[in-house]
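Coming up is one lone chain in structure tokens, specifically the form predicted on its own.
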Amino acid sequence: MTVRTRMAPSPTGEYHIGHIRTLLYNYAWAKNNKGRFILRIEDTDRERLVEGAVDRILAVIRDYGLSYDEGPRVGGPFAPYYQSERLPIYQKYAKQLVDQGLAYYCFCSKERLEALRKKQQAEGKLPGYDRHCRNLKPAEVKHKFAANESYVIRLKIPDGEEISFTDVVMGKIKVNSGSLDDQILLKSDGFPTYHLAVVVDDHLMEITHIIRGNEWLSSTPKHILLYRAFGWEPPTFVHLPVFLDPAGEGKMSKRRGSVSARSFLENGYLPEAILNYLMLLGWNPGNDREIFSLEEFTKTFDLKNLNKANPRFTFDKLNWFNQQYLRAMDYENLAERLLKFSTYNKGEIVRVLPLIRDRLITLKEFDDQAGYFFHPPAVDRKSLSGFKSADRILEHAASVLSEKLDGKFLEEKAREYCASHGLKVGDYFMVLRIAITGRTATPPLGEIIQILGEAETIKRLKANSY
């Protein structure tokens, strides 16, 4: 058997961080059996359709370093991928369960239905269908539709029935089939609901695993007695813990921030960092290793070693893991990554990273942290004249760099100048990099005038001294 797992993105809206990790386990499992990953876009629901979102979901795929075997723009023995291109099917097998007695058209008004649920919701009750087409007699249909009456396709769901299945991750699920309700397969406007179609084209695509997140594990026995309703041997079922919020309780969500994976890249965390961190928010690797590239997590991802509790997405873990991978890149490739969130050209990117690297979360803060290297900082008066001697301190800093531009010279120097006026070591390079740089934490000092220059290093010492 050829593992064939599945992604099925809804362009809806903007990709969420973790439809990202789902993508990534999908597709690590479908490498890691030789099989093949298919993306799918799911476009049935019309009303929430959002003009160019599957270009952004496919380019933010791409972005992350991610692709796909078979789907929109590959092709594939099962196109078309679009399911707004394949009406005809889900028409067609929404119809053999009715012609087979096991599901049936439904009649029902929307306003009748808004009224059930307001009675039902006035007595205590759970909202659902109350099978009030169930039984219509073959010649009512045929004058429904003679009438040419809008309608639906509902399953019939059989009562009092057990439905089992077992799931990688959850286990031995049971569920009683007096629990769910007569769910829609077809809508009045042709096209299927989630349910129909995505059982349809997981048996059609010949979809081995779905791996997907656990809040889809409620509709599971619906699909369970689809596949029962068509004979079909029902794939492996495999449901990932969700994301708990960082700032508090319940699923990370988009009302609570910006949870988009493109989002993330716009802040500027590298791919790799973040698809590192994804790969243990839900599976271990049986050790303390931390640190995967895509291949080797691809060769060791393995579902047996999937968490059934749903992880906390931490900021702080995000960041170490893309501290790590900044620190980990050369010059040359870091300073092409940060083109497109700096303000400089290459070169003088190349020439401060040395000092600022490793002091980097985001690309975003290169320019923050770089500025003054580039340009003269705005110093706040206020902030020298809190130490003692802080002219005559700038003063002989410049007679010393002016006679010799060496970080240890100046240290040497500077401890003389200290220890015969009764001054503080540290006091005085604080004067110095306040003056420099505009702030009080900064790479040592005597780099940082190496780059600067004689020149410029004793233009702005001399500009905040009075």
Ligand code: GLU
Second form
Amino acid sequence: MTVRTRMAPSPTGEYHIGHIRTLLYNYAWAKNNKGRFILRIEDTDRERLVEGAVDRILAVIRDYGLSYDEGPRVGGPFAPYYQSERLPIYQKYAKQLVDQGLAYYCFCSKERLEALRKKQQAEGKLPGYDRHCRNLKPAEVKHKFAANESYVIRLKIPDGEEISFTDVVMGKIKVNSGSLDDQILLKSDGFPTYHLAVVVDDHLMEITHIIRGNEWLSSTPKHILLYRAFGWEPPTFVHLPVFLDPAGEGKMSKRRGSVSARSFLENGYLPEAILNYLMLLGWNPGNDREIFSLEEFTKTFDLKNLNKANPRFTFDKLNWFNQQYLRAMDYENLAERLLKFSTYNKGEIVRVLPLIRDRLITLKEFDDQAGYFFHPPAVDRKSLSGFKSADRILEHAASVLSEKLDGKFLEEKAREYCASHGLKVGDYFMVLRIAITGRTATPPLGEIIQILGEAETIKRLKANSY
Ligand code: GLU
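Given the form predicted on its own above, produce the structure of the same protein in the form predicted together with glutamic acid (GLU).
Let us now look at the entire complex, which starts with that chain.
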């Protein structure tokens, strides 16, 4: 058996960071088993389609360094991979269930369904279809067809049947069919619902493992009934826990800050660092190891090591991963990645990276942290005037450095000067740091002045002493 996994995005909005995690696990499980990973676009909900969403989803998958073996643009043996191009297939299978007496035509109008819903609500009952059309006589159905009445196809949910399945993460799940509504399979516009399309396609595309977010767990019993109705073997179900927001108080959501997969890249996180963090949000390697390349992950990943508990997504941990990856990069490669975030050119960036790289948390911070190398900082006079004799310190340093542009030499002279003038050495260097960089925390000053050069260093010291 070839392992076949799939990710099935609906182009109804932006890809979420959680989708990338789910996709990553599908990708890894397929690779781990020398199988195939399929991408299928579930675009059957015509009202919720968002213009351009497919393109953006495909682009973000690529920008995270992930790919698929079959799907849009690359094709494959089970094409088309857009559900909207597969309508006759779903119509055929829905019709087949009607012919077998396992599904039925329902002609109920929107108005009737709305009135029913209101009545159920007023009586304090759960909303649900009352099976009004479930037992229409063939002659009645024929008559309604002849009158061109619009219809949907619904699944006949059996009464009082136990539906059970074992989810790899969530364990044994049991549901009584009595709690399920007669699901719509085919809508009046001829499009399938998610439930019909997902089951038909997962079967036809020979998917062996459905790895998805556990918000789909409650739909699974309906899918199991469909597999039964068709006489098909269901695949293995793997429902992943959801991310909790950093405070651990609830599901991570847009309301609590941006969760779009794209926004993390735009905020200067390296895709490989984000992926590494995502690997550990739902899976554990069985030991303390945290750093995994994508390739190492696909070799190590095992469904057996998935966690059931909802992981907490924290920026502290993501920042930590990003720093590890930044520090491991050589200056040339890092400069390439920085170009998109910086107004400086590659040569300029490479020149200062040895001083800046290990201080960066994200790529986006580079210009802010390194800007003073390229242009004189805006120095707030007030931040200098808080120091005793700031002007004289600046004058002194300017004269020392014009004698010799050297950090050690400056340090010696500064100590002598502070000792004879009753000043603190720490204050002396803070005054210089502020005047030269506009910041209170920087790499060692001795190294900064080597890059700036004598003329520029002295110019800055003088510009701030008056
Ligand atoms: N189209 C569904 C989604 O947008 C797919 C759910 C599934 O994986 O079955 O997430």
